[in-house]
Structure formats: C-alpha cells, structure tokens
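Below sits a lone chain in structure tokens, taken as the form predicted on its own.
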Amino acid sequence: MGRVEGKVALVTGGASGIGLSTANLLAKEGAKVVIADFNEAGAKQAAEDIKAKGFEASSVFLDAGQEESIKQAVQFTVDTYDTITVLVNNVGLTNLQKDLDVVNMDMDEWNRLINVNLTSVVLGSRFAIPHMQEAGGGAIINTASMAAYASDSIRTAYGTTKAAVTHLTRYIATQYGKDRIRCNGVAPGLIMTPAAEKNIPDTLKDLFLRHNALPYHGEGDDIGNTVLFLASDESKFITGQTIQVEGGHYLANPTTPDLNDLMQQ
C-alpha cells in the first residue's frame, strides 16, 4: 500500500480493460484517480466501485478524438484534486475491417487512428505538462503496443501510430526531464481482458500461447502493475523507455515452436 500515495492520476480509456486495471491499482496504492472515457456511464461506475473500496476516484467524459475534450479532462482533474502528477495515455483504437494493408486500407480510418491513437497522446501531454511543472514533476505513461515493433498483414494504421507513440515518449522524456517529468511507455502483447476473453476465439488464443515463451496469457493487471511501477518513485531513474509486456511472444525465432515439434518426432 502507498506506492503512489499523494499522487493525482488521470487515466484515459479507464472504464474497461487495461485502463480499468490500471485505475484500480493506482487507487489501491494511494493515488487519487480520475477515470476518463467515452463510455461515460462505465467510467462513472468504475469510479464508484473504487470509492466503495475506500479509495479515491472520480470520472469524466472523454472523446479522445477531440482536442477540447482532452483539455477539459485534464482541467477537471486539476479542478477536482488541485493538480495532476500522473497521466496515463491509454486510449487506442483499431478496426480490422478497415485498417488493412497499405493498398486496401480505408484512408479515413488511417486519419482517425492518427488522431485518436497518436494526437490524443500529444494533446494529453501538452495540457498536463504545465501542471506537472508547477507541481515540481510528474510521470507520463503511454500505452503503445507490440504492433509498434512487429509488422503484420493488416492493422497498418494501428501499428504505425503505436510506433510513433514509442518515439513520442522519447521526445517528451528528453524535453521535460529537467523539470522532473518522466515519460515512459508500456507495449502490451495479447492481454486477456474480459473483452478479449469473450471475443477472441480459442483457436487464436491457442496460437498466441504456442508462440509465447511463457505458458500462459497476460492479464490486465500485468499491464496495470507495470504502469503502477512507472508512475511510482520506484522508477525515478527510468525515462524514455517503453517496456514490452508480452510474455516473450516476440522473443524467439518465429520458427521455434515448429522446430521444437520436429525435434520431438
């Protein structure tokens, strides 16, 4: 208990999945948490659930595709808790029917994902940093993705925006480090959030598991705990890094599982 005691955290996309795990863990460890989400009812319920456990949380509507909405979410945090010292930029979208290969992808989807997945990170940081400077420091944690490091046959826009997030993380860390503001990222692999557990077919889950170095899937708290570490003073000498939390899925030569099968024949 108390790893982020006294800190004020804004978690975007905090009503479900990784964001919800993050918000719960930050609150449990002493932070005052604002949950911002397009799902306004879900964000409100998440905040109520946290308060029912004896911790501090509030909620605010967020449309991550709109600059004014992002600005208002940051200002709500400051108005409610006097400052903001932790920002978790966690919003990310993709559409597998539109975000295809370069020739066939929908260009409107390309522009939408740049706006929501990348520009929202710029804007959230842009609006939060002056308050962190005034507070004497802070921590920004950006949710990237392993799609930033490994290409695919589809999801061109998603992977490209997440790769940009990893480099933006370095820029923020470089530009504001002297103000005691750290900026790091987390790159999840396949994480079994409740939505993923429900919607991903077992055959696909098994395929990922076959290629993981570890014999199990990741869970929301695996990402949340990484964010908690990066938000805490335990990581006070870490900045500009993106931690890959993916169970070793991308660690080995991709033929390794097949070679292991051949060797056992």
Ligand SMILES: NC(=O)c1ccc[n+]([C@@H]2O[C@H](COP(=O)([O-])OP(=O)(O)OC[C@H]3O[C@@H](n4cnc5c(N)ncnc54)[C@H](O)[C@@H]3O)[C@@H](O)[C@H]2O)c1
The other form holds:
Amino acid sequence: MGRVEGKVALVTGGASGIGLSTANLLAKEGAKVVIADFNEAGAKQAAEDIKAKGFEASSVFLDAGQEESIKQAVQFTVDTYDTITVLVNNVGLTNLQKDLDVVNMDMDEWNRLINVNLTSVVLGSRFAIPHMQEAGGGAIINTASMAAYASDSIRTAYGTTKAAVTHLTRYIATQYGKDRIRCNGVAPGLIMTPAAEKNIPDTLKDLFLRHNALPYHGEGDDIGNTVLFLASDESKFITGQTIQVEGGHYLANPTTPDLNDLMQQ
Ligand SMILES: NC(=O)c1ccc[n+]([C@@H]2O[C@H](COP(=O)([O-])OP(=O)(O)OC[C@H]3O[C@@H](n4cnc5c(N)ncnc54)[C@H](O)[C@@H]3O)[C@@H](O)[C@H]2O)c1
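Output the form predicted in complex with the named molecule next; the form predicted on its own has already been displayed.
First the chain shown before, then all remaining chains and molecules of the complex.
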C-alpha cells in the first residue's frame, strides 16, 4: 500500500520543477493527482507520463493570479475524483529585474507577487477546505522559501510573500485543526530544478555550495519527498510547521566559510 493511498491531491504549478517532482512522488505512492498549471500542455504531458507508469493523474489549466481559475481547479479535482484531501500550494514567482529594494522595486510587480505568491494560497485553501471538512480531514502544504527567514538586498516582495505564507500556514492549522485538516509548509533553499540547472551560472552554483553544510545541491525530489511526508498520515501529529530543506545553507555563522579558509592558510 502506498504512503498516500486513497488521497486526492491538487498540485499547483505541477508541470515543472518542484511541483512536477511532488506530483510524481504523490502519484507513485498511491494518490490520485491533479496537476494544475499555467503551462497547460506541460501539465497534460506530466499527467500522461504518470499514467504511462501505471499511476493516476489528470491535468487542468490554472492561472494562480485569478480567483475564478483557482476555484475551477479545485472544482475540477472534486468533479474528477469526488473529493480533494491534499492541496499543494506550490506556485510561486520571483523576478530579479523588477523585485528590487524597497525604494526601487516596481510596485506593479510587488502587487503581482502578493497576488500570485500569497493570495493564491489563501484562495486555494479557502476553496479546498470545505471539501476537506466534508471528507473528514485533509492536508494543505504550502511552498515557502528560505527567503522567508533571511532578507536580501533585492527580492523584497518575494521574501515578504514567502514569510507571510509561513504565518498563513499557522493560521490555517489553528483554524481547521479540529476538522482534522493539517496545514504545513516547506521552505526550500536553492533547488536545482532543470530550469535552475540551465539558468544559474556555474560561479553562482559554486557560491551556494561553499555556504551549504552539505557538499551537494538540493533537487526537486528533496522537496517532493518532504511534501509527500507532510501529505501522508506519517505526519499526522505535525501541523502549522514549515520544514526547512536547504542543505544547511543558513545553519552556521555567515562567516564560517571565510573562517575555514583563514584557518587553512
Ligand atoms: N527552485 C528553487 O530554488 C526554489 C527555492 C525556494 C522556493 N522555491 C519555490 O518553489 C516553488 C516552485 O518553484 P520551482 O523552482 O519549481 O519553479 P518552476 O519555475 O520550475 O515551476 C513553476 C511552475 O509554476 C507554473 N506557474 C507559474 N506561474 C503560474 C501561475 N500564475 N499559475 C499557474 N501556474 C504557474 C509554471 O508554468 C511552472 O510549471 C515556488 O513557490 C518557488 O518560489 C523554489
């Protein structure tokens, strides 16, 4: 029996990267999975790939910036598989060109990221929770980021929305715990999704490795496996928590790599 056998999961942004890893792992462990994505063709292909392996999946178009579209994705899940018991709010955007420091950031981009990164999590949960109540319980897993905890010279909106997601996670956990609905989050550090692998220059990859406690990068399945655990009954007494999956990147005193170099001289 799979670790999430009998559960029905909606994964937003499931056509690529972390969402795709998550959808694959949930399906492999017995969940019926709906992959919802802006990239409709990619979502369809991902669902077909899962079905070709003998597991269950469907796909639906989602624009996480539009309330009606989120509502439709939840309804599609319920219409297809009778219920929704796992919601993975994975969609999240970042923009290195426009999401800058407080004085210089583009305010339209600030509003867009609040909408897509934060409001979409409220709305997905708002539409899914009544079905979970009817089903006798469920699990919501929100994708935050280590940017929720450590500030930076740019990406003000991204970090702020992700910090808000970790607190929203606590609110949902508090408000619906008695209905046996758990809400947890996962905070990835740098994860080498195929897109990140392609777009991040080697010098930046090396810089990240230098600051990781572990000698390797994170992969999509590292997040997917954490989501799988949080979706499964193995985590039935965990709620309101956001698990940091970041290779020890933020663990030590920031000067540790430099001190190590000094000590070797
Ligand atoms: N990759 C990392 O290093 C990293 C680190 C920290 C947090 N995260 C978070 O993990 C999540 C997934 O990141 P990823 O790196 O896998 O991203 P990705 O860009 O590889 O995939 C994101 C998916 O979401 C879809 N999408 C984008 N906008 C959408 C919208 N408005 N509506 C519906 N679908 C939309 C895309 O089509 C794509 O399939 C995000 O919330 C991101 O902030 C990623």
